[in-house]
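Single chain ahead, written as structure tokens, the form predicted on its own.
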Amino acid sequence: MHRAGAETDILISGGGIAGLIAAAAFGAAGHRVICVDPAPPVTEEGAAGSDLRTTAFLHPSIRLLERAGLWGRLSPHATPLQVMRIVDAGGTEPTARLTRDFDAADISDAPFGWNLPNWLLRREIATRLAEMENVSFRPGTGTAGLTARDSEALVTLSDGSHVTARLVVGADGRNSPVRTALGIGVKTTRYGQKALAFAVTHERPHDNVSTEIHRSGGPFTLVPLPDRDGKPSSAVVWMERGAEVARLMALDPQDFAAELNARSTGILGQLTQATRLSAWPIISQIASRFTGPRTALIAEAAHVVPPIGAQGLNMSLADLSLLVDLSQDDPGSRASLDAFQRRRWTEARLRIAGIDLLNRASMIEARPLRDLRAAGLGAIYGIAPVRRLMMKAGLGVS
């Protein structure tokens, strides 16, 4: 274990799964590295404060997590994602008028990606963290303040302990103590929206489509998990207004499930709440600058999104897996920092503005706007290769 006044090569400030995957890497890569977080990861489904949201790794994300000794771990609680359903719901009644569907086949032999559970991975990372003796993973304990300069970084941690350190990476969140610590500011888009996250069983198998259906206030999103309790499962992300969502927490049991099932339009059966739910602020953030002396930032410290079209980790794990190449032979060396500034900073603005973009037309109230909404995916869908290249785009793969 490391002690007050130690050295390390990387210091990780945040314990989310961006977080525990970065330590789970750099360890892998041979680095001595200490993580930290405030709070101990809640790593049972039915625990208070379990993060009831689902990941999509696509392609490059998996490659990162073979390379951190993961994927092994994680796979067989994964369930694939074979195709990506987008459904427009926004006619007169919520009902689908258009469907399109984009194919894994189309570009791969493979899935696009995987789904697993938040709160099951935080449990799985953590048990692969410490089984690595060269990582040392310290809940209850967060970043107190940063000294960062060209030759090292100083962090003073809230048990007062002090960890020197070659790299810095600031994996703690939209609200990022590291990021504040340099004095780097953020451009931040708010959408008076929330993300409602929950998992259901349904009547009919999901057959590994993810669906995403569009009509107002946002998308509602149903990801394929594995069956739960002998009946097909999906998770579901669901957007709406703030005032919306409060409504629909509000509404007894029996209600819900009536508007649930309307807003789902039926298309898996019958819907059934099977876990509680979890409301999630959605907003659009990028840092003015993702480094600083011996520092980086990634993930929400870095950048955060809707959660449209599987973008949000999987944008983190490409800042991580650059920044562990980038790191092999001085990790948070100015050469580094700065081809990492480079090539992430523009990557991410560019992304984080196409997810607006589609965030505002999935919000759009107005009919007539819905209805252009509706012609432009189906046009989209109609040019074979204009859908080739958007789904590659989409899963950040050449």
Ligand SMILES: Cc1cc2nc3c(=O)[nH]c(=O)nc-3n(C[C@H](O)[C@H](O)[C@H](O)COP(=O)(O)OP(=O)(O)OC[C@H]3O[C@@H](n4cnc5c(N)ncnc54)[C@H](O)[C@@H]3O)c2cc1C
The other form holds:
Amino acid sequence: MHRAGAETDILISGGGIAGLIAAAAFGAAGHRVICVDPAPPVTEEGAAGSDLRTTAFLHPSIRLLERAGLWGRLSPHATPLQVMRIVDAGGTEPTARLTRDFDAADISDAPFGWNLPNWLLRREIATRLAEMENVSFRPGTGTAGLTARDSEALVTLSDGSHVTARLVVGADGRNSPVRTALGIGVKTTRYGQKALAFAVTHERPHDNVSTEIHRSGGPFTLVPLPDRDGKPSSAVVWMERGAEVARLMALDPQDFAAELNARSTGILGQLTQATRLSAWPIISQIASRFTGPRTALIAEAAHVVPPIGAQGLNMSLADLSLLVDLSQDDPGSRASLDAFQRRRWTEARLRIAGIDLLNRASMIEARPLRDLRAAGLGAIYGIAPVRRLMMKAGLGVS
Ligand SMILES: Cc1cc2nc3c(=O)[nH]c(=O)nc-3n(C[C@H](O)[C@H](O)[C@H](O)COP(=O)(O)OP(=O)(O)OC[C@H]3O[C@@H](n4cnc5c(N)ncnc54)[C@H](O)[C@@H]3O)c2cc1C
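With the form predicted on its own done, generate the form predicted together with the named molecule in the same format.
Once more the chain from above appears, this time first in line as the rest of the complex follows.
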């Protein structure tokens, strides 16, 4: 194998949120890390191309952020999620006809999780990486080729240089070039849906309640953020069929505000749009394998889910946590990668199937089926042991 160029323990392809956290986590575990991404991170909310989504981190993810030396830096910006509220508004009128609350206090001293804006995560994690001597983050350079053998992996970068790595981590998104280079296929489900992500201010305080409202087209979710310009604020994820999202985005601001307030059922009083709108295509996807020689796929390179129940990045951090644990002695060894494949692939497949069902139930247009959904919601979530079990699953405790 060609040996010219740099050598490292871990080469991370992709500096999205998953790749950046991976660089900090492997770096904190003492490995030499290079992380590459052709697109430099956008670290200001108002800048073009900024990621206006937020991430609700559940408990196991916080443990990983602590291990990576990130939580101390992130926690001052995080909003706790104390209550998960599920609302059915599927009747003739778009009003809340059934509400179920899950309060984390019923099972734990801690909240379910903490919410943080994605653009801010990029800013804080990139700053941390710059302080780590054993981590080199190279925005502006991407992965151009990969030759992986059992002994080592050779990565060709877009600037023509080469890096030899013991482990390549493919964190380069849903169209992962690392996955393609390994010839690993994917199974993709398209829903014809998109998610609008943006921030709002509102009249009533959110009281750290995250609210998911179901009517048709997909859930409408309000996730707590810190106050903005002295007013309570939340992140919105509004899922609808693609054509409806295109119609909404083309409305003038007044008409959009009317649709927004109708869809939110007035649950937090009047909502006022506070950022531009961003639209995200919704799919489910799983790679047929999560590993190749000296290579592991994590995050959206491995699996994509619709944004329901804050699962996407939390699943990704579970991948990462296991991979860091398995990489203590010989990162990229056959035994560690076999264990990674065994433990993460089946878990991801089951979770994707569960979220797919929830999404399909939330998309339902037909009234009788919407009534059935509300009845099911009321009955299932009304049973105390089921509620406790679901809350523990949300918290990541057994
Ligand atoms: C509306 C919405 C809301 C969400 N909310 C939540 C939530 O509350 N909680 C949660 O857990 N998850 C949530 N998710 C999911 C979460 O946002 C994603 O899982 C996460 O952002 C994906 O991160 P990623 O790093 O895998 O992929 P990406 O962000 O796509 O990053 C991939 C990176 O790879 C880079 N890349 C591309 N080509 C190359 C190359 N040749 N070489 C190197 N790098 C390359 C790209 O430039 C990019 O930076 C949500 C998703 C959506 C759509």
